[in-house]
Amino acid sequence: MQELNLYSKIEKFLDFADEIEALHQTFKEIVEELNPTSLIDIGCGQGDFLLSLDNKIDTLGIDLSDEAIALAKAKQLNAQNIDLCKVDKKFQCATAIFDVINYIPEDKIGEFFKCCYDVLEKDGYFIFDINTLYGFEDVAQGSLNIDLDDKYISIDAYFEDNILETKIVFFEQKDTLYKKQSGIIRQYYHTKKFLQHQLEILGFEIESAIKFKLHSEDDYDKQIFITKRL
C-alpha cells in the first residue's frame, strides 16, 4: 500500500482540513442519532473522526496504510492496519469517510460490502459516502503544486472512463538532497443504481441517500448514504 502512505503523508498539506471536518460533523451527526454503542471506522486514516465521537462508544479504527495508523495511535486511538474482512468483531455500526468506496474497483465491491455485512450485528448501521459524477468531473479534475521550503508536491488528475487516476509526485529534502516519492492512486465512479444492487443483494437496506455539496457550491459532488443490516 505505498500508495496509501503517500498519501498519508500529504495530506496535510492539500488544505482540505475545512472540507473534511465538516464531513466528519455530518457523519457525527448521524451516528448521534443512531446512538450506536460500537462502531468501526473503515478507512480511519489518521483517526480524526473517531477522536469526534463521544468517548462512551467503543470504536476501532482500521485502515491499509501503517503510516496512517501510526498516526492514529499516537493519538491514543484504538486502531489496527487490518483488511476489513479480517476484522472478527462485531460492531452496532460501521463508516467509510471520504472517497473510501470510490478507491474499491467495481468487480470488489461486492465483497467489500459483504465484509461490511458480516462486521456488523443484526440490525446494525453502516454509512459511507461516494463521489458523485459531478464530484470527478467538475471537482476532482486538474492540477496542483505545492511548493514547501523543504518539501514539494506536485498532483495531476485526470477522470476517464469512469476512472479518475491521480498521480502524486513528492519531493523531501533530507540533509542537502531531495528524496523523491511517486505513485498513482486510483479512484472509481459507481452509480447510486450498481450500488443499490449489491447492498440489496447482501441484505442491505438503504434507508436515506443524502446530497452533500462538499467542493463546490454549484451542485452536488457527493451522497452519504445511511444503510441498515437487515
Ligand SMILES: C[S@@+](CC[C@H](N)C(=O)[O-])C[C@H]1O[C@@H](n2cnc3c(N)ncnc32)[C@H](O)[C@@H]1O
The other form holds:
Amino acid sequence: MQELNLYSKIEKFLDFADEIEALHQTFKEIVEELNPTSLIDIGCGQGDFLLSLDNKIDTLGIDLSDEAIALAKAKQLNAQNIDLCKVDKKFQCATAIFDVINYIPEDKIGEFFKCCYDVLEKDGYFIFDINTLYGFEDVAQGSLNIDLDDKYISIDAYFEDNILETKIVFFEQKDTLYKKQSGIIRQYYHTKKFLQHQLEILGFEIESAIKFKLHSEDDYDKQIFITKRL
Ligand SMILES: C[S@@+](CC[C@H](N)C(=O)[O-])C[C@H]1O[C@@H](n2cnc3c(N)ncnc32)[C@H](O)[C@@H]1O
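Switch from the form predicted on its own to the form predicted together with the ligand and give that structure.
What follows is the whole complex; the chain from before opens it.
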C-alpha cells in the first residue's frame, strides 16, 4: 500500500493535530459511554486514538499501511498490518476514524461492512465518521505546499464525480540529493442513504448520526455514525 505509506510519512507535517485530537476526543466520549471491554480500531494509523483510551480496554489496531503500524507498535500498542476480513477475534466495539470509510470505493463497502459485522460480538457497536459533500467540495479541495529544511511536500486535491483525488509529492533530502516519492490517494463520497442501506441489510442499526465540524466553522464537514450489530 504505497500511497497509504506515503500519507503516513507526511501526516506529522500536516497541521491537523488539534482537529484530529478533537475528533478523537468525541470518539473517546462515545466509547466511554458504551463502556466496552474490547475494541478494534480499523485504520488506526499511528495509533493515537488507541493511546487516548483507558488501558483497561483490550484493544487491537489494524491498518493497511505497514509504516503506520510500525509507528503504532513503537508506542507499545497492540497493532497489526492485517486486512480486516482476516481478523479472527471478536470485539465489543469497532471504530474507523478520520476518513477510513471514505477510502473504500462504493462497490467494496458492502464487503467491508460485512467484515466489520463479523469481528463484532452480538450487540457490539461500530462507530465511524464520513466526510459530507460540503467537506469534500468546500473543505478538502485545494493545494498546500510545505517547505521544511530537508523536506518539501506538495498536496493537490481535486473533487470530481464523487471522488477526491489527492496528489502527494514528497521530497526528502538524502545527503546532497533529494529523494522524490509521489502518489495519489482516492477518497469516495458516500451518501448517508447508501451507507444506511448497506448497514441495514447486514443487520446493523444506526442509533445516531452526529454532525461534526472538523476543519470548518461554517458548516459540518463530517458525520459520525453510531451503529449497533443486532
Ligand atoms: C486519515 S488516516 C486516519 C488514521 C487514524 N484512524 C486517526 O484517526 O488518526 C486513514 C487511515 O486509514 C487507513 N486505511 C485506509 N483504508 C483502509 C482499510 N481498508 N483497512 C484498514 N486501514 C485502512 C490508512 O492507511 C490510514 O492510516
